[in-house]
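Given next, in structure tokens, is a single chain: the form predicted alone.
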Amino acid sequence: MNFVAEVKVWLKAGIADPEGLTINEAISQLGYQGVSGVSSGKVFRLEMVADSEEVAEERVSELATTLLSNPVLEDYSASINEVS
């Protein structure tokens, strides 16, 4: 079975996000109002073959915690869809 997974990674609450702060300041300097709390993150798209959705979910979870994110500093979420 073929799957596509999307893994979103972002900094945990309380961890400094200089990129998000810089973007937030730039938004304000460009004259946009009502935008605050900007944070940066990463999105990974993985195409994979697995015997089942459960196997794909386990593989994505393992990759997310060992390679795609730093569990000490970052949280992640993942979604998996079967493709034909």
Given for the second form:
Number of protein chains: 2
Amino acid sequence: MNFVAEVKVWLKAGIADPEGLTINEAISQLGYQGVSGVSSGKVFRLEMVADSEEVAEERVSELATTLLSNPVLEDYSASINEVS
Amino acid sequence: MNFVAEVKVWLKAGIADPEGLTINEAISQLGYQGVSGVSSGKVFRLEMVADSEEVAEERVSELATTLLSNPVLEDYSASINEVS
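Please move on to the form predicted together with another copy of the chain, as the form predicted alone is already shown.
In what comes next, the whole complex appears, and the chain from above leads the way.
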């Protein structure tokens, strides 16, 4: 079975996010109103083959904590979809 | 009305993605099987106030093309949710 997993990695609350702050300031300076906060993160798309969705979820969880994110500073969220 | 928009920015097909390639190699070297491709991108979360969802969508679209992505090299997708 083929799956596509998408893993989003965000800085934990309280960790400085200079990229998000800079974008927020740039938005104000460009004259856009109404944006009160910007957070920046990373996103990864993994194409994978696994015997079942459970196996794919387990593997994605391992990869997300060991390779795709730094669990000290970052949180991740993952979604997995079967593809044909 | 308060909204949270999430904008994902990916390299266009055909543009080299060294981060994704490196992660893919690292996954193989760590002994994980079954991952055939990795793409890397950026994700931004914007907290915003707008009169309607249509206005929020329009603003997000403008920001995504002018500030959050480089339309020559990158594609984006956006989702907007109303929050209380």
